[in-house]
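Taking the form predicted alone, here's one chain by itself in structure tokens.
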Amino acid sequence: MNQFFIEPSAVAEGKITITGEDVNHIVNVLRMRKGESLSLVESVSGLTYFADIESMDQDGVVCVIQDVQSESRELPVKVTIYQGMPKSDKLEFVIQKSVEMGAARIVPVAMKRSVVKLDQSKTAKKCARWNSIAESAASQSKRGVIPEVTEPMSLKEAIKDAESCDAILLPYELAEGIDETRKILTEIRDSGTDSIAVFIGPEGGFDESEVKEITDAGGRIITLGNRILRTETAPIAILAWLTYLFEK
């Protein structure tokens, strides 16, 4: 079933009116017809409405609500991925897969060994594209919310931002063994943690001074196994671990 996100104002008197870009997608791309069903997620509450198309034209699609699902598809813990800036195509992959895996937020971070240096004049356009990718991934994976992709931050800005989270994790190749990582993650889960910040290094890895800055701010070094993962693989690995630990 195709899923779209709606604003709270779209819901009224047992019906939902879809407007904007989604109308073209429903009418001209998917070529849906009267009576077909849609899954519509209210972007603030995360409520999922199952509705049938009543009428449509180029200005809007009106659907009749058949059922409402309040059960959340979100991870029990809010995970923010602080991603060291990789090449553009890799960052888009990270955004897409992190959203599919349950990340609540993605923050691109400029680090010393980042290969790409983002042109500030193109930041707004890039950020709009990143958020469009996040919305598409959230819809595909039937998420109840659209995770935010922020504008790039410096490492100092990212660390300050991450301090609002209950725990900060730093996957790093010089971490102690897997047993220590299991201990750290289990401790975080059992302590009732609601939010986790995860710092991921860029293609060139972390500079030692960056590791010190993050650990000085309370970051805990963990390993993702005996293999060295690519920067775009690491977020998937840690999100899979956290899904296993926190979902019931």
The other form holds:
Protein chains: 2
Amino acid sequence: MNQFFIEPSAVAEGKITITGEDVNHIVNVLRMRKGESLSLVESVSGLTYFADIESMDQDGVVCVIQDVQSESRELPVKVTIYQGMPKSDKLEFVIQKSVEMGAARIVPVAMKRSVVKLDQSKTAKKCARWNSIAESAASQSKRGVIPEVTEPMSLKEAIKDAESCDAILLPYELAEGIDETRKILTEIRDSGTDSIAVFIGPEGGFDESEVKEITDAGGRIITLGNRILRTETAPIAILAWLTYLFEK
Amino acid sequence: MNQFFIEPSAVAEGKITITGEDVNHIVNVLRMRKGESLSLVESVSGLTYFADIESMDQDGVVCVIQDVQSESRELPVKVTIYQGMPKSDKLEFVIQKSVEMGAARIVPVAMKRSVVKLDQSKTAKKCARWNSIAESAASQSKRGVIPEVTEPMSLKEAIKDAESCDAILLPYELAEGIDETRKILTEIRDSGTDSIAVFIGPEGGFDESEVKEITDAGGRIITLGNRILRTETAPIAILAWLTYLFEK
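Switch from the form predicted alone, shown above, to the form predicted in complex with a further copy of the same chain and output its structure.
Time for the whole complex; same chain goes first.
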């Protein structure tokens, strides 16, 4: 069934009115007809509505709600990936895969060893592109929420941002070994944590001074195993681990 | 330090003789000189030798062993990924990432819903390319062993091949929920398993008859969480879980 995201305001009195770009897609691309069914995800609550098309024109598609599914596909812990800015295609990959694996939010971070320096004048355009990648990945993996990709932050800004999370993790090659990592992660889970910040180094890794800044802010160093992972693989691995530990 | 793979026969009496294509790379591309150090991984044992160049010409580079590191970067369980044939670029991605995440072996499997039908006459050439992707991924993640990518198998052949493993896993959307999956995985770990086969469906998923064939052969159905993963993301996720569970 085709799935679209809707705003909370689209839902009223047992009906849902789809407006904007999706109308053209439903009417002219998919050529859907009255009576056909759609799956409509309300992007704030994550509720999924199953609804049949009642009427349609170029301005809007009105659907009648048949069923609501409240079963959430969301990870029970909100994970923000603070990704040390890698090359452009890798960042897009990180966004796509992190969304697929359940991340709540992605923050590109300018780090000392980041090769790409972002041109300030292009930031808004890039950021719009990143968010559209997040939206289509969310839709493809049938998630009920579209994770936000923020504009790039400096490390200082990112750390300040991360301090609102219950825990901060830092996968780093000089970690103490996997037993200690397992201890840290289960401790975080068992303490009822509901938000986690994860800092990922760029291609060249963290600068030591950056590791210090993050640990000074409460970041805990962990290992992701005995093999060296690329910067774009590390967020997938940690999201998989957090899924294993937190999913219900 | 530059790393190369060597055969066991290259090691003799405290010295290592590098031959073949790597010689040109060391002499003419890297322009290394006498006295410089290399990291040489013996591809069967996984031992890493640190050695200094003693002499070199176009036929070979002779190095004197300075140190041997036996610390293994290998996952303590041998995981074979039986990947339902996806589109060509996705298979290359699966090979690269599975090697990075610690897979021991990758077997492309022709499944009912595989879109790509492999042209028999091109198999050998493709397979050589896949193995070279595996080699460079192994080198980049500093692994001591180069995982083999086999020629594509039919599902029947793949199941027969997988029966030599201690356990067979099957991530499938109709699994019973993550608690049951966690039970299955910890049970497998605690029973001293040292080899696991994982079957991954292609883009269109498994056909029901294929699921039956694999479970009839002892395959156990698991979930990878509440979100729908793409075929090329699933092997990374399960390898991450097995790393979390088995790594020492």
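We call the rigid core whatever largest set of C-alpha positions still superposes within 1.5 Å between the two forms. Bear in mind that the values here come from a model prediction, so they are computed numbers and not experimental data. Positions refer to the first chain, counted from 1.
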For residue 54, does the CA position differ by 2 Å or more between these two forms when the superposition is done on the rigid core? yes
Taking the rigid core as reference, does residue 200 move its C-alpha 2 Å or further between these two forms? no
Core-superposed comparison between these two forms, residue 215 Cα displacement 2 Å or beyond: no
Can you give me the Cα shift for residue 23 between these two forms? Core-superposed, in angstrom, one decimal please. 2.5
